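Shown next as structure tokens: one chain only, the form predicted on its own.
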Amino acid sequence: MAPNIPDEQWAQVIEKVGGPVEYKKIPVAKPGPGEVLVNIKYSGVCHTDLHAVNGDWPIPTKLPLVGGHEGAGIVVARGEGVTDQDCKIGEAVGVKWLNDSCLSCTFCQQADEPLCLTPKLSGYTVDGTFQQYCIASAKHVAHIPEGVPLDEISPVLCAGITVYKGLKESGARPGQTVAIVGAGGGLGSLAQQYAKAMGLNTIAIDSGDEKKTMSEKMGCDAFIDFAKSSDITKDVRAATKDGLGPHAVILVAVNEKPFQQAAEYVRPRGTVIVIGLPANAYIRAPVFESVLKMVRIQASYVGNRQDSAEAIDFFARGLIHAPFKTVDLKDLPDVYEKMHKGAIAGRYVLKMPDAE
């Protein structure tokens, strides 16, 4: 039986850039080819939702704009040429930030989808998971197994497969030891955990008793408070084995200086991976020292479909614990005001409302 789809839904929409966020009924849109449409059951809030409301990045959002990439729904309609081997009907599955390519690009065609020449980006250039049905490539959305809790695996679709990425880009080997900087975080407690079912060891670098907190209950070898460090390279290398520094360095934080400090506490040919994206910061790194200790900086953005699919097994076999909290949809502007404070732990995830 065809699921029954209203016409209107609740949805979060910004009309102008810098907002506000205005909690509105809007039209339920219907898919077109290749497209499935999604009834989103709970959604993670991302920084960059936050960075589209500001208009942070060079890049324009479109306007008005639902935001939210971390959906995790129930396909309820399918467009013309969408067959069961993509997506069924009553299928879980996740809406990620790369909410379309175009498959036929030189990038798309290596396993790069997320550099295609022509995305569609959720929450960004096309309307996202802050609201209750929301359009979907069939060939992009993330397959979600039988039993899987959607709310939890909600901040896996954005912030997890983000991090695991990164993590396999750093070409850190189990037994080694990251840095992962801004681990309270909802990208840095994800990276945590990754890292420890890949079997590296971790220096969790962040600030606050909470996020002190939650990173050894996580299992983190050594906390870093950098608000309270008076030599962060020193505290760093002190905090490995042999005393050289980490053999990799995740940045997820959400300020500009960690990304000029990182390549001076990496060990020799150690590896700085540049994920977060602080507004109109950049990368410093020491000449001289860099050259000699061989350092690698290399950026890395989200993960293809084929690291989706590796993230989300790795939840789904129960390594994957992170620490979310869940709020209604309506509650989306607190979200962002504790963001913007950097006051929250973990992630946030936003429950939709029941169908009325």
Ligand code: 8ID
Contents of the next structure:
Amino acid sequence: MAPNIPDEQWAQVIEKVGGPVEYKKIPVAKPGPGEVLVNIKYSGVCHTDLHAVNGDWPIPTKLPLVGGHEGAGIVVARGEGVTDQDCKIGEAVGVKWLNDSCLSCTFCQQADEPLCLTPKLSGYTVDGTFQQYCIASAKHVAHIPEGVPLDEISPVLCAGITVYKGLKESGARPGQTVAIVGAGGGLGSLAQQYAKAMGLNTIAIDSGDEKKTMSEKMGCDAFIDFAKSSDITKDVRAATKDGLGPHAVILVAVNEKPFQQAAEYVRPRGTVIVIGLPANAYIRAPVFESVLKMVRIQASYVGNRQDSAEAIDFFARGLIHAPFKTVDLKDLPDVYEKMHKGAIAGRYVLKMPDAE
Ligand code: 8ID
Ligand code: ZN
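Now that you have shown the form predicted on its own, what about the form predicted in complex with the named molecule?
Whole complex next, starting from this chain.
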């Protein structure tokens, strides 16, 4: 039996840069060629969504805008040309930041879909997952295996994929040490879990007792409170067994300062992976020390379809359990307020009105 799709649905919408976010009813869209309509059940809230509301970045968003790009739900309708191989009706899928890419430009051809020259970005250039029914490209939705809980998997769909990709790009190998800067937030808590699952030692850097306790529960080897440390470089190096510093640093903080410190404490031949996107920020590194240490500084941006499938597979194998709290879709403004204050340990997940 075909699913019963309403004409109207609940959504969180911003009309202009800076908000406010308005909880209201809007029409349900129809999937076009190559697209599916996904009945979103849960959606994580990423700091990217708050950057979008605040107009923090140099690319404008669409307006009015439905944010969100960590949506887990069920395919309820398919547009023209979508085959069973792409997506079946009733299948559980994830709507990611990369809602669509052309699949034919030079970057897409090399499986660098996030670098596509004409991407569609969920919750930024197209409406995202803070609504009950979301449109996504059938070729880009992530496939969620049966039995995987849709609430807990949702943060994996951006935060998990992104940090898993970043860890891979860092080249850190099992037994080595990675420092995670912003370890108590959404990306950071997932980075701690993926790093552990990949056999890495972790140094968690963030602030406050809640994030410290959470990190310790996730098995971090050391926690450094950036607000209490008088010398981050010294403390990070001291947290490694031989005192030489971590093999990789994963930067997921929403503050420029650590982007100007990491090259100083990373180990010789180590890699700094830049992921966080604080507004108007610059990466800075001392040339002399960076050269003599042969430091590598590299940015990393979400992940391709294969990275997404691998990140979900780690979860499905029971290796990833990052803390999350669930609230209703209507409570998004409270989540943004806490996020703005840096007061979220882990991730918030929004529950849609029709989720069981
Ligand atoms: O593909 C990408 N590159 C990508 C993908 C997804 C998200 C990038 N992002 C970006 C987001 O846009 C955002 O800028 O990653 C950043 C982190 O997103 P998030 O994890 O969703 O944010 P959060 O949950 O607010 O966590 C940020 C943490 O950083 C800590 C805060 O305490 C918080 O726990 N932090 C700050 I602010 N300053 C810090 C510092 N100096 C710090 N931690 C350590 N040292
Ligand atoms: Zn995100």
